[in-house]
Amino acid sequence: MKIGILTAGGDCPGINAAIRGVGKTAISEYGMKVYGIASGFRGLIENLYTELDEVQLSGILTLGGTILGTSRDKPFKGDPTVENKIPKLIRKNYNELGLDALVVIGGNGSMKTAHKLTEEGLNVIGIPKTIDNDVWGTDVSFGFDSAVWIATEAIDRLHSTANSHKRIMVIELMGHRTGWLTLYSGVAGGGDVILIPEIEYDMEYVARYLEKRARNKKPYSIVVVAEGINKPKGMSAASFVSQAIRDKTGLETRETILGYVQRGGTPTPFDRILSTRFGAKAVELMVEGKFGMMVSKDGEHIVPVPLSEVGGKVKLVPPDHSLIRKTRKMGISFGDKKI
């Protein structure tokens, strides 16, 4: 078999480990030819590819980013007259390269595109990656654990500054429309207030909670907010929350936006292992002829999930998530209850 691999959407730790997992399994176990498609779906459009061998796949397990490069090109989005041409061009290039299958490593949007490519006649297997953990159909996506570690370390460092200056520190984390990263990092980092998109918050409740902490001689507070919370247009989540706290309480408040630091660097051991397992399973599915699937973590097992069920769906944090229920009992505020 001849297979292609591409990485699409935002980068995150663990992508290279997944490329390695696919490539080494395909070459060592099954004698396949493996082609790396450059710059995401653009590489399929412009015929940007190179054959990968074991030498090129060695030493990349711990590397952040992606050796193939990525882009946010969406082949099925835009002018309908162009939309009809690009999928046909992708199919033509796929066939001319002689590919038997294509592995798409990406997030929600990429899995949606992967499904549409299966409808164009391509044999596709999807591998979910994102720091947001919002890909539907899998317990967790690789990249999430690494981002939680990075964000948690940042919150840990804010504790010492907040305590030294007796301030409220507001830190904004990524997550697009979901609060998985903020929830897990906020709990792991000892946040006092955690605001996520899935739970409607009230700044009056947040202000009263922080004032109560101050009255109870708590010298500082940490407020962890997701970038996707409801806020005025044109303002960052951190700026809005920080300003609202100052206005309503008079307490000294500072904000930090962690930004793209969350997506960079070496993957954690958990993400390296998960990426490797995903990659190896993707090759097994190709050998079995099970295309149109995304590999998924279900408990301790790696299983296939139809791409048709994944594309276009977002995995949100349930408001009654067990971690939320337990941390509420510890006195952590989610900004939705009077104090």
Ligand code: F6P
Given for the second form:
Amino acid sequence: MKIGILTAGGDCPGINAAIRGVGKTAISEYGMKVYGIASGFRGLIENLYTELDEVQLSGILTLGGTILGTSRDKPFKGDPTVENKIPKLIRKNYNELGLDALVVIGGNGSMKTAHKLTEEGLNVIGIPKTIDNDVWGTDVSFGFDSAVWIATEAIDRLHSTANSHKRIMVIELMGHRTGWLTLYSGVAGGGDVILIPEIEYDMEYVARYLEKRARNKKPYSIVVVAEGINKPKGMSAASFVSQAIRDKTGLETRETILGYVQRGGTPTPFDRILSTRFGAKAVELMVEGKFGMMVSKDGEHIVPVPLSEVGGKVKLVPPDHSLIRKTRKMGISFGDKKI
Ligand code: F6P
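Form predicted alone done, so how does the form predicted in complex with 6-O-phosphono-beta-D-fructofuranose look?
Complete assembly follows, chain above in first position.
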């Protein structure tokens, strides 16, 4: 068999581990030919590819980013006159390259495109990748654990400077339109207030909560906010929240937007293992002829989920998530009136 691999959407730690998992399984177990397609779906459209062999696949397990490059190109979105030419071009390139299957490593947008390519007749397997952990149909995507680790380490460092200056520290984390990364990092980092898009917050209540902490001789507070929370257009979440705290409490407040460091560097051991398992499973599904599927984590198992069920959905944090229920009882505030 000849297979292609592409990586699309935002990069994250673990992508190269997934490429390695697919490539090494395909080559050493099944003697397949493996092609890396450059820059996400753009590489399929522009026919940008290179053969991957054991040499290219060695030494990349721990490497951040993606050796293939990525883009946010969406072949099925855009000018309708061009639109229906793109799928035909992709199918032409796929057939001329002689591919028997294509592995798409990406987030929920990429899984939607992967499903559409399946409908175009390509044999596609999806692997869920994103620091946001917002891909529906899997317990977790790789990249998430690494981003939680990076964000938690940053929050740990904010405690010491907040304590030295007796300040309120506001830190904004990524996560696109969901709060998974902020919830897990906020709890792991000992945040006092955690604001996520899935729970409507009230800055009046946040202010009263922080004043109460100050009255109770708490020397500082840590406020962890998701980039996707409700806020004025053109303002970052961190700026909006920290300004509102200053205005409503007079407490000395500073803000940090952690940004792209959450997407960089080497994957955690958990993500290396998850990426490897996802990659190996993707090849098994190909050999079994099970296409149009995304590999997913379901408890301790790696199982296939139909792309038709995944594409275009966003996995939101349930407001009654056990982590939220338990930390509310510890006195953590989620910015709403429920305590
Ligand atoms: O999807 C990953 C992510 O980092 C989101 O958390 C963030 O909102 C977005 O990508 C940033 O997009 P870009 O890399 O195009 O700036």
